[in-house]
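Have a look below at one chain only, the form predicted on its own, in structure tokens format.
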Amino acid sequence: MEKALSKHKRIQPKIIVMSKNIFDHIQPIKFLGRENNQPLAFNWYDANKVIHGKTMRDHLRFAVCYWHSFNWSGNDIFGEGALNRPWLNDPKSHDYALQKLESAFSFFEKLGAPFFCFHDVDIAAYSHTVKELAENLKKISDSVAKKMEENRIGLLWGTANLFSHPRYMAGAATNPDPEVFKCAAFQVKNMLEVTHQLQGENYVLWGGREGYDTLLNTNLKQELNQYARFLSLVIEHKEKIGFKGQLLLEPKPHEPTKHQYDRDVATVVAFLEKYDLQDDIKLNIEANHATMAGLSFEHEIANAFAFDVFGSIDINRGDPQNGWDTDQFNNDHQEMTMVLKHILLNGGFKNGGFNFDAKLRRQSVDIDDLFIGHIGGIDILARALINAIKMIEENFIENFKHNRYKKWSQDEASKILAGEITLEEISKNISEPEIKSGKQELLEKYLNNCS
């Protein structure tokens, strides 16, 4: 037997070299003040400042996403990948998935970053199926805890992708094909007990094809029904293995599909309701998706805390000479002193957090880049943190919204809202009223001082 093989070339098992690590040349980025002039350091976010009884930290939460930062080469539509990410030269390796993972955490801790979030495919090995895909990310789930141990970074919500195969182009939940259900039932199941293992504050579903091209070929309050079982289904498994984590949806209008089901908060707590979801589900919500929807980012949030749905952010911006989803990160200090000015009025944040769902321009090539990217977007939220602070402690807006609203706190006016006044009593008693300055211009000024 020896004397036969010997006859024939050996086949020798496939060496894999691995690239140092591209970030070692980078040092922890520190806080140098406002006077800083260093790209790679923070102006404005210091970490561990105490303001408004938390430390910066603990009001910003922000969370890395793996996808955009350590998944993706540079490539769109019309090019091909430019960026040096060497652990994508083989996607389907588990040794090269292992080095993207130490890079990862590599570039969370120089960054200072408490959190991430990743999707199933991101992390694990690539796989055709959703069988060899579960497998691939058992088999990396416990480096990744090892890694969050180590490093003391958490993870703010996991999700699985519904829909980059293409098993899922005609959706997910929703898709004509009872067996595509079932795959993606399959999948969420595996990552949900995987954020489970590696103590997840959230879960995501996001509806990427849940949604349609043409009515043409649709049965919409079909597929409706369809994603409301789909979503029981995930609260009914959460419930069974304990996961205490928040279960949240991201509403976006279209893209990839013409009309997604998940539109806007409102459209969303519509359905919630409608499938009696409401007390399980709230909502992570994305500044570039409701900027697509035709709504401002601050609508999106202040909509999602009168409907008790608020759940958490994913923080980046579109361009407003590009209708499609460019994830770029947020450089509007003014438009995010309003949202975290809600977000404090209310509490903070539960068990959400600011994800940097965003990525780096094509030509932004430079392993630099990224870091910088990513302190300048954290620098934009806490400058918009201590204004928004500023404002709430200096009164002066809710001072004056109590001031037009007082009436209705009188006797009449509080009878009127709870029901306890008919129309025909109404209609007894009303007398023409005083016009009053909705005072829009005085409150812009005032919030170009603050910011």
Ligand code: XUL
The other form holds:
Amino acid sequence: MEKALSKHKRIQPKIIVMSKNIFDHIQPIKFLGRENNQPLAFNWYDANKVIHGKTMRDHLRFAVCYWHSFNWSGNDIFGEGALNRPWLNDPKSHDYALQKLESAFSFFEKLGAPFFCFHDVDIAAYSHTVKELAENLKKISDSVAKKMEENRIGLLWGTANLFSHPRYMAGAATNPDPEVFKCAAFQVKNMLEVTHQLQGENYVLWGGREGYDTLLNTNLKQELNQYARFLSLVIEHKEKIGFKGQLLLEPKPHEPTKHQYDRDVATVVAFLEKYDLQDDIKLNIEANHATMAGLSFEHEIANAFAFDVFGSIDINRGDPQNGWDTDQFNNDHQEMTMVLKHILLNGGFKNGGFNFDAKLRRQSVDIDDLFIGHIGGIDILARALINAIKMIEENFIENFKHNRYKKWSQDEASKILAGEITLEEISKNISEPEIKSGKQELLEKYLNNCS
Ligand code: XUL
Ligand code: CO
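Form predicted together with D-xylulose structure, per the form predicted on its own context:
Whole complex next, starting from this chain.
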């Protein structure tokens, strides 16, 4: 049984004769309005429509990710690839990497994506050695630059994959072996330089293997020191090469390790502050990672703004019935309305955007499905944007909140906050407070009517 399964995992589907572009037959996706029920059209996302001072495109700044859409064959732990991704039949071939590039950019263009994101290993021909991977990355980077220019598509962020290769099984920066740390540093240096060449808006560090499975074999404090040193080296190199993009860490509580060091927003903030990295690193917050940590996506966004570490978003969703990272396309417009309200009230994205870190289900084998998944997710963002703007303009919720806290800006209370009154002085002037309703049902009723 075990043998049969491991054999399955390696097989790619032998489906198709290699064609230049698997999306040839798809027409560019248009906005057709809410009444239209064609699957290959937007109902809500009208890219050039200006609302609240900006086009929808500029508000949402969405990106398509390379790894789920073009590098995943539809394999899972029990079954082989099921999706039509012909270039995956030979991951070591530069020609196949170019064919993948051709199809990927055709997808971005037809969808109207302003941005994309990728790991080094997603775009370059695969190699088992870190030196050859660097050569392959260098070899393809000019072709990527050319495609970006031709199709006017930007790079929201680049990143290095420091988690798939077995050398990283016990951590990349946090590995007990410094040789592994050095390989990771080499990979990040190369990918940071390519991201700079491609004028990326951000550079993401997801600490895939930075964590542990058991403290029986792990020196937690030593590993945190190594991780912080690694990040300091990245900051220094970023400054040296003049990369102006934003460095981002991506919190996730577990999977692949039992405990990931970048557990959630609050944990990462504490880590950044301890090692004095808070001026140089912000966060890329993923919806499914928040829910895996037992927190709501909205909480993580609000917390990031509260601590001034908000950077960008990986948009997707999990499944409430299982606890892992299912990376499904987002489909909750009410949750997204609240998230967009936080973003708008804090001045919108700066370098960040919504990266679709989302993948199809294994049974979604039609070429159309990849478009439909993204269109559905983009429409949810657009619908939420419209709702959030309406809520901000009507000012019902913000006004309620303002009134709820307004006494803190008055008289004695404002002096308490400013640190001008001692505990003894406070104690001299006490009266029983009025008991007031938090009005949750009223606010929920309002939200339901708005979204
Ligand atoms: C893994 C994950 C990654 C990062 C980039 O859960 O989210 O795809 O976004 O390495
Ligand atoms: Co992610």
